[in-house]
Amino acid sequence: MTAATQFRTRISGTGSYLPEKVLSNTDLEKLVDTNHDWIVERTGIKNRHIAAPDQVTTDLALIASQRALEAANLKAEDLDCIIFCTVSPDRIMPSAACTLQTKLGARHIMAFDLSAACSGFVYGLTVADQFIRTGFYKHVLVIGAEILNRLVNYKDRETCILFGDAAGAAICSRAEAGQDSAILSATAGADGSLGELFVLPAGGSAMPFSKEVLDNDLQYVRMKGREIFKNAVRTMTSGCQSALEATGLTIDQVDWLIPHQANIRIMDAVASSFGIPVEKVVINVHETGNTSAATVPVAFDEAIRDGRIKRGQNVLLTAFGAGLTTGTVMLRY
């Protein structure tokens, strides 16, 4: 390899797991004053999965990586590199890449956590194409997976409604000869002025751990959900328009959209402002909530399992989250 040598990177196998406790707007009517259909009006959502109590963020991790390995017919000690992206890790450290590289069997090999709220996934996948292009990896795993039920105030009917617990998971590959698969294109980038817009307020530096904050609840986050609204749809149709420049491909080409599944109400807004049927958006927030990080890598895999996304066909994967992150991939299955 030369320095001016670039590969390919391809999607090579994906997987993805929800637990199996389901709460619905019919269990949250017990918890705060709301209803299924004030719910589903606003946001879409009917149900979202929850983790066991005995369950932790990397449980979840490793049961949607091992179901990506063996899509991509590879074994655990294939991987070159692990990036865990997640806002709810097992702990602050060590990180949830080490603790899923140990349960995975894996060898000793880069494993980093990567925190950018719901645009983790895309981050991920942005860093992992680098890897590939260059020729220093050749299998990158890469995760979204959340435990969110734990950060959420169910004393608080705007954020208690939106978040469920879930993992997905994809590896991303050396293109070899005669594989069409790749990542046509990536952006990503952050507007840090806007991230009180989104907080959790305490656990960090900032705000340590008190019985203060236990008093006032800010272990939990806290959102301004208007002001997310109106800028995630902005940022995500924009990603959207300039992977098309990226890559000079038309509207008619795109066959998937998958958005991050913060609400119904923002997915119809950006396939609106973007210009793409509704048929061709993967949706199914109804049924699992903002999972943050892994909401488009969960909807990536069920569509990938259910058939609608074939070898070949282009799929454009967008996400919004706090922080306020943004990042778009273009690629081709």
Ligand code: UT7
The other form holds:
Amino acid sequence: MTAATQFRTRISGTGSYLPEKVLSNTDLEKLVDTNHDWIVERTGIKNRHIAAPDQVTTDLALIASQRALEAANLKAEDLDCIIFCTVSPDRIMPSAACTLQTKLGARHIMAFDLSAACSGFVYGLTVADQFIRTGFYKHVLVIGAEILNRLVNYKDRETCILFGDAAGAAICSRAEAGQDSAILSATAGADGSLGELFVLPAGGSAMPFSKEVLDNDLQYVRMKGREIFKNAVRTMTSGCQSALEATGLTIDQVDWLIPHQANIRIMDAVASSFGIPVEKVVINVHETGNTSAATVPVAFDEAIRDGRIKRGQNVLLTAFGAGLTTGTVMLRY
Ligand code: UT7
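Compare with the form predicted alone: the form predicted in complex with the ligand:
All chains and molecules follow, beginning with the one already shown.
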């Protein structure tokens, strides 16, 4: 969707953080019946980062947010809103956004969590863009941060090999005169009828915690990987095509594609069916694994900091996740 608007949204700064501890495929071989070659061939993943036992999700987010503020040359007091995209908040209540507001030393601004799993950050950018376009807010902090290792069963080889912990942040600011940056289009969607493909059974009102939950490992995620794979390729490809239609850009004018980093084969399939060369796809899944809402902002930040993404370039962000959700944003950085 594109909208006539008074103001444009500029990404004024990004930041990211990966915890120090690295869990390799060889480490996982000691926990479950798997092997390095299978994991690399089927997923592209070699390592994932794991939060220290005393770190919570907002600790990861705090570092990413401080780096984003520094890059934007802003202070926490300048923020007007915090959108915290996560499915692994410190606690269900209070929200991670409220905890982060205090840790950051931000004013008593609007702060809320957004739950769209791996599409979270792209959903968050879409929401932030509305606040900026209307003139309601000037600086919105959007974070994707997860500690998934605490939701994963290290006895289930189909899931435990995939996930890692990370945080990425971007500050959406009102573009000033002379600044060419903008969020050019955004599409987002959900198909709840496919929700059972990727679930965290316990901890909500449907299944409060109990001894039975713990006895049956229902506090951990369950996934039907193959079905999700097909849906991911289809929805991300169609999101990218819709972005071209909405903006009038040609595929050659897309400088970078940043897909959700779930599996190298999913990214290759999206690049191929969308028709973009793989050299234009930002990929870091081999070192991070799938960090849900954090994958897109972490890859975005890394590519900005190492000089691949430059001001004025067109960047396409696309994601899919539990829900099932999907979202795509085209922006001029
Ligand atoms: O952010 C959204 C989160 N979810 C996803 O992104 C998941 C998307 N899906 C995927 O990434 C892939 O479907 C997986 C990586 C999860 C699985 O890859 P696959 O190529 O779809 O494998 P498969 O499920 O078809 O399994 C193939 C074989 C099976 O053995 P049999 O039945 O052929 O004998 C599995 O039991 O591989 C076996 N297998 C493993 N072998 C070694 C499954 N997991 C493993 C493992 N190590 N970790």
